[in-house]
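Only one chain is given next, in structure tokens, and it is the form predicted alone.
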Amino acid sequence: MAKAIPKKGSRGRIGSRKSIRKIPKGVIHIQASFNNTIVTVTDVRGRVVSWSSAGTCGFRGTRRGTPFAAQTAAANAIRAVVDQGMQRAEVMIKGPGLGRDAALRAIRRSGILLTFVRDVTPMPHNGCRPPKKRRV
């Protein structure tokens, strides 16, 4: 077997790939379903800076849909961006879950100034026929 000849400039990566950039303003997306709550923090252009969910915080099963799990997920996502210098944010809330208010409360407590809070839950204008009602 012939030995592979090493390339001249391939010494490996010297610094870390992720560069820590200052983000003064961002958008916080809260997606609250009945089973889970996902909090995503992006910059104003829409590039994801940090995210967290109730599942990644260690909650499993029915506990993922609780308000406390949503509060923990929001605090985890916000902690990373506060270190990067975020001071102001817009909040977009989507979904009917229990974690909507708890996640918003956790964001308010973090010290970030909220410019506005918008509900972006998709509402049909009498679109598709809904599934038949459950008979329990």
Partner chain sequence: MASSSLANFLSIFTPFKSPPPQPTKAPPSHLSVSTDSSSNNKSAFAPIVTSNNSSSSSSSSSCSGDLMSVVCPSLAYANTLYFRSAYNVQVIVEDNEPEEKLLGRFRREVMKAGVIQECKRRRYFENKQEEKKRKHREAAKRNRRRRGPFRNFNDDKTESVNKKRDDDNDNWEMPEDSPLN
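Got the form predicted alone; could you also share the form predicted together with its partner chain?
Keep in mind that what follows is only the chain, not its partners or any molecules around it.
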């Protein structure tokens, strides 16, 4: 059974429209875990524009968690949006990990104007029970 999709002009062509979208101000989210670093660039509302991670940059295994990998991931992500015309950005850093400083450094070096740098690591107010200790 076919659902009647309401015909709106923009609906059918939303794919191509998104790539042309120009945003002067955006938010860069850096999720730095112990094993990897993911850099996502979104607009101020949170809609993702582009992303890159240490894994997609070609590093695998233990090398993904290194600060150098974080640096390349950040550089990759920024390069994709700079040509879209983003000038200012906020940075939100999440998680412990070696990639925090390195990615921030790379963002700074890429020439984007930073307004805030925030740490948004989620902190439970003693919520869920974490997994048991590893006995290695």
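In this text, all values refer to a predicted model and were calculated from it rather than measured experimentally. For clarity, a rigid core is taken as the largest C-alpha set superposing within 1.5 Å between two forms. Residue numbers count along the first chain shown, from 1.
Once the rigid core is overlaid between the two forms, Leu113 does not reach a Cα shift of 2 Å, moving by less than that. Superposed on the rigid core, the forms differ at Pro130: its CA is offset by 4.5 Å between the two forms.
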